[in-house]
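First, one chain by itself in structure tokens, the form predicted on its own.
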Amino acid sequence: MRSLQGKAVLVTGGTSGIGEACTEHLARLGADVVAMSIQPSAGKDLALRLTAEGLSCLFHHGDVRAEPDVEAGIDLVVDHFGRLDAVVSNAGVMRTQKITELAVDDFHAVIDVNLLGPALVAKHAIPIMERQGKGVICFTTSVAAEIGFPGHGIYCASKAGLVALMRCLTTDHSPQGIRFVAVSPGTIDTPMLAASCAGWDKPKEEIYADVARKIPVRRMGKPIDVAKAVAFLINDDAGFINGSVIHLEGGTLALPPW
């Protein structure tokens, strides 16, 4: 794979799980990485720590539902390194409940940061991209856009829209010279993975154990699993995926109904 040194690139929900690894990965690989997120101490933290070993990271702190702020967090990364190449487009949040006991706020929130977040950052970076004549935009999508997950239909739906708005955005904008591809992690050892284990009758690592013996592979998925295909379908090797989506699940989806 060739080096992405003097890749122009924006992370977002890049301070923690996927996100982080990505941003790390993305640097150590050459790249100058904006992460963006909510969480500014990470964040600060993160960007400190890779600057200090010679690396290029800044951090932004952005909310994707918010449209100023992602328009913000795409201008540093043009105001900065002069470009836009590729934006990781991985903020996500997830909740727990079956549709009838839906509450409404919850329901915006899952789709206003997995959907709309998204959508926006988009709408910001393809016009930059189009400009260039190049760009790469990679979406987080996860294997429950294509398995009923219990009591996840909210996320389950807003992981199933965004492939779909990838597929949509695959056919405006690549004659343009821009490729939209997605990653679609099964489970991963994330600490959003490890919110969802409260309140079970396991402890954690209990939990982790049953799952990964389910796996073909016989393990959980790390966030470096995701970064690493991230960081190639970014990549201009990656010059004829588009449109696609590229399953990181360990053979979970191979798994037979019974």
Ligand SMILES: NC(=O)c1ccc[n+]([C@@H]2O[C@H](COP(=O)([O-])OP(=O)(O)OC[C@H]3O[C@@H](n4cnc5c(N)ncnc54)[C@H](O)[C@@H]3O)[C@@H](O)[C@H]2O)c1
Contents of the next structure:
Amino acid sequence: MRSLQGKAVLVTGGTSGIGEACTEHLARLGADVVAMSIQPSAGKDLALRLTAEGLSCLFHHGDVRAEPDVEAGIDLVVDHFGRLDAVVSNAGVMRTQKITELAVDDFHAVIDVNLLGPALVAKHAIPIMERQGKGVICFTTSVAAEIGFPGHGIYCASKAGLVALMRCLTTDHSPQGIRFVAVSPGTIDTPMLAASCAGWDKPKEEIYADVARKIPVRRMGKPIDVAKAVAFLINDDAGFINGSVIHLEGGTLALPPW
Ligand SMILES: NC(=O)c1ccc[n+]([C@@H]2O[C@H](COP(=O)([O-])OP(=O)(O)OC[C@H]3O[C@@H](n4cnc5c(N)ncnc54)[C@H](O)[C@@H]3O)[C@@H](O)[C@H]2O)c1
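Switching from the form predicted on its own: structure of the form predicted in complex with this ligand?
What follows is the entire complex, opening with the chain shown before.
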């Protein structure tokens, strides 16, 4: 089923992990996708691979912290496809440090990508969607917004801030036809997660097996698990889902605190 046929979508962080899965899955469902990221080589390869299959995908090399890059990414979607139906605001970074070891640069490294970036994306997408009378912005938050992750205070704060931003946008702009939603992944097997295993006293495979044993469904998430939820949320079938966070964590948040 090509349920997103003709929908024009921007995916930030769309060339790795969860974002790459979104780019590919949405394109397979018929969407015209622009994947934006700071990975020019991976981005060009992804766009080439998908277009060689007859799918519709362009790459935009841009940094979500830079307002002109964000504007250019949105302009590329509108210039090429004539409209902007949805944005998957997914680009994100993670840093590990206790607050007692915090360097101000690390604070900005996380907050600027995870919070300023989505704010800039929303700033420039919303006026276009308001003119259309329709649009959806889907943010990638994290279960880290709701539970404490040791050594990840700023990351957790950035994701909780993103949920708060999403809810405020709903109150300000949904009367003009725009829906705002968020996906909240648990532990998903991506390059970001693999990088976070560096420095542990066990190989990644052992860490992953330990993590999977603790998740009620007894497996870690895959990027496609998130992409399938995103495809539903940006579809018109989800037209009454607004201001909501959809958790994709295999039941982790349902566990008792002992
Ligand atoms: N992997 C997980 O377990 C997990 C869990 C919860 C939430 N998340 C969130 O999911 C999102 C995707 O993470 P992932 O695990 O796929 O990571 P990833 O590192 O595989 O992908 C991150 C993407 O963001 C892009 N990016 C980073 N900085 C950018 C910038 N300044 N401008 C534009 N693009 C930029 C990268 O180029 C890459 O394409 C992030 O927001 C992350 O916080 C991940």
